[in-house]
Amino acid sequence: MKRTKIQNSDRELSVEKKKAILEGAMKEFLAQGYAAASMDRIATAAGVSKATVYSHFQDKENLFSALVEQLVQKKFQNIFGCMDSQAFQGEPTIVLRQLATNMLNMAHCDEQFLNFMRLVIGESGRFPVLAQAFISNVEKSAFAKLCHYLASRHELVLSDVEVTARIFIGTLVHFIIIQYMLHGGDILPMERDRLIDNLIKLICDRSKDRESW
């Protein structure tokens, strides 16, 4: 019993300690980039030693691969986290306008998202495995639930449903682009309301058509 406390204290640490790295190196890649960024100093952020960060991450493209995991993870659980499974029964107009609004939200509030994802396209030319662990972690999460949704809903009468997916996230990541990232409010003006209400006619009501046909 009293080895097993042990090593529940152990475990109970170690997970301490890979959060505050994981918070360390959030803020020394945002301040940085990634190639300036110091093991040392996320090291110090974390308030561990350089060894711990080295045997939590082995080096500095698997810590950033795992803070990537994680933010996505946790973001896109914001996403999708706060429907049930019974809402993804719903009807498309309900749901996709429910996820469309959810990741808008989530982009909108927080600021640390945005510059991350700045980071990361901005690394992405010298760094593209960056970019890819991004991408990867987008698609096991996001899109995949996606897909199963669209293809879950026969009334749709979808022709390609991995294409349809990438229409729907491309067309709010590109918002999320323009919008909030590059500040283009002002010189490319859209209405969020607008653009989920004009995203889901476009999916649902070709729908229809091609039913019709």
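Next up, the form predicted together with another copy of the chain in place of the form predicted on its own?
Partners and other molecules have been left off, which leaves just the chain.
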């Protein structure tokens, strides 16, 4: 009994150190990028020694892969922000505006998310598998949800649901990249609501309702 307790507490301690290492790694990799990140600084940030880091993760690449896979599965999975499936009910003009607003709000406020996108895109040539993990866990689920919603609203007359979803998300992601990631707000100014209004107008204006105009 006593031995079990000690084993458990040891294991729990070890598990917590692993968590701490991943947290330290997140700070370091998001701030410095992969190559410039230092295993020394990760260990310090985690409050453990460098040898402990290497006892939990084989090497730097391994730690980086584990971190990114954790982030795409947990922290940054929901590209639409904090929306549950209940938010995907109601009129297109309202639901789509809410989706767009949430996406842009999240990207605008969450500097960590911007750094995460920078990291995934910047390393996608050297870590193609991690880029694909991002697609599978972040983009694909958002895309599927939006497609499902668009297909369920029969008042929308869409020539191609999947392409429409790509246009919607693509326009917003490109906006996020230009305005927030690449600091282009002053060079190519565009009001957030002006973009959203006209994007929604373009998608919804061919609804069956307008036959009664």
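Throughout, rigid core stands for the largest set of C-alpha atoms superposing within 1.5 Å between the two forms. Positions refer to the first chain, counted from 1. The structure displayed is predicted, hence computed values, not measured ones.
- Superposition of the core reveals a Cα shift of less than 2 Å for A151 between the two forms.
- Positional change of A46 between the two forms reaches 2 Å or more at the C-alpha, relative to the superposed core.
- After superposition on the rigid core, the Cα atom of I167 is displaced by less than 2 Å between the two forms.
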